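As a starting point, one isolated chain is supplied in C-alpha cells, in the form predicted on its own.
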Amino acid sequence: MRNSNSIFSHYRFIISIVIGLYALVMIPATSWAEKREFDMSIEDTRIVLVGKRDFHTFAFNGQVPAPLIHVKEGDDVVVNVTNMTTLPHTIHWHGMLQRGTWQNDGVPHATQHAIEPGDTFTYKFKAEPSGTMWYHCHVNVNEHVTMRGMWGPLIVEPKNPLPIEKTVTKEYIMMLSDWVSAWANKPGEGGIPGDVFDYYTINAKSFPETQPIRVKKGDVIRLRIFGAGDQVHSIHTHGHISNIVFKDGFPLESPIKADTVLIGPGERYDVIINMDNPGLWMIHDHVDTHTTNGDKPDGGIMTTIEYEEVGLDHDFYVWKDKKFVPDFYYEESLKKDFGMHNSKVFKGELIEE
C-alpha cells in the first residue's frame, strides 16, 4: 500500500498538469499578436511589362508589385511611408477593418491629408480580419492604381486556419492588372473614360515574360488571385478542378468547384487545386483580348503549370529553354518569417529628374 506522502505527491502532480493546461487555454489572444514596424518609400521608377514596353510607375519601395507584407491576425502594424515623388499619395489598406483606427484608412479628404512630396506619414492599425488582402494608393486611383503600379499584397495569416488550408504545399500570389500604353510615360495623366487598355499583366509582366508555376504530382497549390486593375478577368486553369475557397479573405460556407474564376476590380479569390494530372497546362484569362500585347496575340495574362514528372524537353513547348526566375509569385517569400519582403524580381529602374 502506498503511504500518504506518495499519494499526496501523485495527486499534486496531476493537479499541476491540470492547472498548466488551464493556464495555456486562458492565455489572452494578444499573446499570438506582435508589433511589426516597416519603412516604405514611394519612388518614380520605370518598369518593363514585356519586350520594350515600359511604364513610368510610382512604386512602393521601387517595385511593382509592391513588397509582400505578411503578418498574423491581430498583429499591430506600423508603416512609415515617405513620398519621394512629385505628386501626392496615400496607402489604403484594403480589407482591414480599422476598428478604432479609421484615420489610418488612407483616403485623402476623408481620413487624412494626402502625403505630399517629401513628407512622411505613419500608419498604425491592427491586422484584422485575416485573409488575402492588399494595399494601394487612394489618390487618383484611376491613374495611380490602374496604370502606375501602386499595389501590393497584404497576407494576414489566421489564428485558426481551416483544415483545407493545412493541406496546401505551395502558395502563389497573382496580381492581375491592365495598362494603357498611350499614357505610359506621361505621369500625372491618364485614367480617363475612353482609355483603351492594350496590355495585361500578372505581377506586372505579360506573357511570355511571366513565369511558370512548377509543381510535382501530389502538391496542393493555393492561388491567391487579385483584381488589382480596372478590368474584369476570367481565369481558366486547364486540366484541373479549381476549388474556390475564399472570397476577399473570407471563407465561403460552400466552396465552389469550377474551372474558371471571374475576378473583378478589387476582388480577391483563393483557389486551392490538387496537382493530380501531370502535364504542361495553361492558365490564362478567358477574356480573349486580355491575352494580347498591344496589337499582337499570344501575350498578356497567361502562364503554365509545369509538372516535374513530364519535363520540359518538348519541341512544341514555348518555355522549354526559359530561364526560371524564382519568387515571381512570392512563393519563396511566403515561406519566410513574417514581415515585409522586398523582391529584386519586381524592382524597377529609378527615374531621377
Contents of the next structure:
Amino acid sequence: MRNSNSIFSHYRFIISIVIGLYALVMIPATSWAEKREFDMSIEDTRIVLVGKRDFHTFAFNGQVPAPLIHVKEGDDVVVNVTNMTTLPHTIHWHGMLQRGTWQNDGVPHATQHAIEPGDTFTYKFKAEPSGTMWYHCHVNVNEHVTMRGMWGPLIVEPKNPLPIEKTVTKEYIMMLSDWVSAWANKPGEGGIPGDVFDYYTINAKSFPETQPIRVKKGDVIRLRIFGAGDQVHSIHTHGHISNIVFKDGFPLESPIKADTVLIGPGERYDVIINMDNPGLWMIHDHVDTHTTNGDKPDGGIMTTIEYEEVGLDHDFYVWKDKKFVPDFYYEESLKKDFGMHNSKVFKGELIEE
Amino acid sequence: MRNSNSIFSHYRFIISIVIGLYALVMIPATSWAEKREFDMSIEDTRIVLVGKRDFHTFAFNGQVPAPLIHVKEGDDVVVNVTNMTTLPHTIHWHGMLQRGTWQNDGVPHATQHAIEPGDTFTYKFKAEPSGTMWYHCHVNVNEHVTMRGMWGPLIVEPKNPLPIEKTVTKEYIMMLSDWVSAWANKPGEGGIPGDVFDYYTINAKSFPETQPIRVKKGDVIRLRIFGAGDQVHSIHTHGHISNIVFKDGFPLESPIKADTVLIGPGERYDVIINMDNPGLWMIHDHVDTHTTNGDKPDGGIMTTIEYEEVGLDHDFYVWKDKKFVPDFYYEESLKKDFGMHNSKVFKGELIEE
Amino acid sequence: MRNSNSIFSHYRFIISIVIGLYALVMIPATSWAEKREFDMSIEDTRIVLVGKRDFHTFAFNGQVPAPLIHVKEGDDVVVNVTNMTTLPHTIHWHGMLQRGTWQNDGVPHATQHAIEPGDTFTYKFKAEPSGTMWYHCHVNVNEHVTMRGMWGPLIVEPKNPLPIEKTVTKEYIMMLSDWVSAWANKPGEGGIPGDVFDYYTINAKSFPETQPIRVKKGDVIRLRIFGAGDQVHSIHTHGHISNIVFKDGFPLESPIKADTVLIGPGERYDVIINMDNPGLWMIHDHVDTHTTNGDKPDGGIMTTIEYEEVGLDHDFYVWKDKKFVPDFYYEESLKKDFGMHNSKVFKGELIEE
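For comparison with the form predicted on its own, kindly provide the form predicted together with another copy of the chain.
Below is the whole assembly, all chains and molecules, this chain first.
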C-alpha cells in the first residue's frame, strides 16, 4: 500500500483536538461534523448501455455510476480505494476545496503516484464546499472518464440551505456521458481525436432503458445534472419552467429561468422545477444527434416526467407497460441516512481476468 | 384524422366560460385574449441553402424556416396540421407551458400518436409564457430537426413588456442550423453519429446568400437568435455592445453585456443592441469552421449590419451590388397584425412523388 | 501601400484639438489618453506545439500568440501592419467598438480590401471599451484563426477599475486553441468540415510543454481566458473557487462562482481566484479528449498552479525538474509599461520562401 498521508494524519489529529475543544464550548453536539469512512474498490466490470451494447468499464464498487456519497458540509471523509484492475487509477474529488489536504486531490503526477493494480490508497478530506459535486479517476481522463465509467456523485448537504432548497420534495441525479463503441471492449485504449461518439447516456443508460421521473402535482423536483462526459449537452424539459439555481454547487446570485440548459464537460447545474402541470413530459438532450443509439433513433439522453394524476394508460405511450426501477436517479438513496450508497441498479458484471 | 383532444376541448369550454365571466368584470375588452386558428401543411420540399446545394426537406407550408406565428400572451392558439409527406411527423411547441393541455405537446410515443401521412391533427394551447419560442417536429429529431428544416418561430408578445423592449425599433429572427450534405437527397435517413456537418445557415441560407440587416443611427435592434440545429454557435457582433436580455423567452434577472453570444441547441437568446455607430459591420459565427460552405470559405453563418449613413458604395464591399430581399429575418412580417405569416422568401419547390 | 484612412486622419486631427482644449481645462495631465503607435509584421513562421509537432503559421511579428498590446482605455492606437507572407490578411480588433472608425475594423470585403503580400495598412482606433480583448486575422478565419496562429491579446486597462480588480496581484493570459495536424505544413489550406482536431493548446503549447503558474499564499490571480480557436473548452481549476467576473471585457452584474468555466470560440472570461490553499493544483480542459497530443495522453490544455509554500520536491511531481520559463502567460510583460510587448517565449522560426 502506497500512502503519503501519514504526516497529514498527524497534523489532522492535532487540529482535531484544537477544534474539538473549541466546539465543546461553542457548538451544540448535533451539528458536530462527523467522520465518515468508506471502502471502495475499482473493478473491471461489464455494463450494458442499451440493448446489446455492452462496455468494458473500470467501475467503482463494480457499478456505473459509482456509489452515491452523501455527506454533510464539514464532514471528515475518508475513502480507502483498492485498485483491482490491471491499470493505474486515482480518484479526484471534483469540486472539493481540499483546504490543507492537497495531496488528497487525486491527480497522478501532481498530487500523488497513481494507485497501482492491487494497491490501496486512502483519501482524507473535509466535505467543503456544499453542493452537487462528483468524483472521477484522473488517470488518462480521455479514456477513463470519457468511456470507462469512472465517475459518481458526491452530494454535500449545506449547513444553511437556501429557502428554495427547502421546498424540494424529490431530487434526482442525472450524470450525462458519451461513449465510443469502437473501444467498447478494448480497455486501455480509446478517447482520442477522430473518435466517433455514438452512444449517449443518463446514468449510463440510453433511452428506452432510462427510467421515468415519477411525481404528483405539488412536488418540487431538483435535477442535479452533471456533465460527466466529453460532449456538450443541452437539456430541454417540456411543459415546465426550469429554474437554474446552482452551478458547480455554488448558488447563482441571479438564478436563471430557462427551458433548455446547456452543460459543458465537468459542469453541474441544479435545476429546481415546480410540478404544477400534470401530464407526460419529455426531458431530453436537444443536441439532436444525442438522441440516437448507434445509428438509430429514438435513443440516447431522453426520459419522461410521469404525473400520477394522468396515469400511464395511454395507447400512444411508449412506456405504458415499462417495468419501473426505482433509484435509477438515486432518488431513494438520497432519502436515506448520510453515507455511501451502493445501488444494485447500476451494478455490472465482474470481468474475470 | 386521429385526434385525442375531444375531452380537452370540453374542459376548455367550461374554463373559458368561467374565465370569461371574470374577464367581463376585470379586464378591458381590448386586452381580451383572442382565439387564433391556423392551417398548416407539411410538404416534401426542395430548398437551396447556397449556390447549387439543395436539400430535401419536410417543410411546414412548403417553407424553411416555417411560417412565423406571432400571437399575444394568453391567446388561444389552434393549429390544424396536415401531413402531406410519406413519413410520420408531429409539432412540438417548444417553450409553451401547455398548462392543462399536455396532449398538445407534440411528442410521439408520449403525448400523441405521430401524424401519419395524409392525416390531420389539431393542436390547441394557450400562448404562455411570452417570449421567443419556436416549433419543430418531434419525430426522429436527429434527422427531421437537424436537417429536414422542420422548424419555425413562435413569437408570443408579452402583456407587460420590459422597458427595454419598448425601445426596440426593429427586430430580427435568426434561426441557426447545420446540415450534412451527404444526406441532402435521402429523406428518411441521416442525422447519425459520424455525420460530417458541412453547411451552416441563418434562416436556411448560407453566406453570401444571407441578407444584410439595414438600419440607421438611433435604431435599437433586437436579434432573436435560435439554436435550431445540432451544433453550438458563437455569434459575434462587430462594433457594438450586445445586451443579452432574454434566455428562452425569460428575462434575465441580470442582463449580460457581451460581444459574443454562445448558443446551444434548443436555446434562444434575445440580444438588444443600440445602433449608435454607423458603418458596415459583420455578424458571424465565431466557430470558424461554421463560416465555410462545404470546403470553401467565406460562407455559412455570416451577415452584415448596413447603416444608411455610410451607404453601400465602397469598392471593397462584397454586397455593394447585392439584391436586397426584405423580410429575410421576418422583420417585415413582425410589424404586421398578429397571426401566421407565410413568407415567399423561404418558399421552396414542391417535390412530387 | 493601400490605406483608406486619410480622411479619417484629418477628422481625428480636428477632434483631437477640440477634445484637447476641453482636456486642458478639465482633466489632470496624468490621465490624458496617449497615442500609441506600433509596427507589426506578418511572417511565415514555423512553431512547435509540442514534441516534434510543428506547424506552419502566419505569425504577427513571427510569434504565436501575437505580441501583447497593453494600453489604457481611451488611448489612440495606431498599428502599421506589413504583410510579409504570400497570402492576403487583415487584423480585426475583436471587442473594440471602433466608434467613428469602422473602416479600421479589419474585415475584408466589408471594411477594407485585404492587405496584399508586401503591402502595409495602418489601423487607427480608440481603445474602447476596457477589458480583455484580442486581435486576429479576418481573412479565411476557418484556416487563419483556427490553425495559422493569427491571434494575440489586446488588454485595455480601465480608467475606473472594479474594487475586485485592485486586489489582483498576478495576472495571466491563456489563449486556447485547436489544431488539425493534417494541415500543419499546407499553408493556404485546411479548416474545413470533417477536419479532425488533434492538438489543443494554451498559448500555442500543449502539456507538458505548457508552463506552471507560480504563486504564494495571499496572491490573487486573474486568469484572462480566451476562446481563440474553433472548439468549446471547459476549464476546471482544482482546489479553489473560480470567480467569473468579466465576460468579453464587460463586468458581469452578478459574478458567478464556479469550479469549471465553459468558453466558446471568440468569448473571453476573466476569472479571479484567491490563492488561499497551498499545494500543487491542476488547471485543465474538462473536455477529456482535449488532454491528448495526437492520440496520446496526457497532453493538450493542462497546467498546474505551484505554491512556493509546498515546493516542487515531490517524487510524484511530473514537473519537479522542469525548466521554468517566465512570461509564458505574459505575466511579466503585463507588469511593464503600456505598449506592445514582443516575447521571445513565443517566437517561431522564419520560413524562407
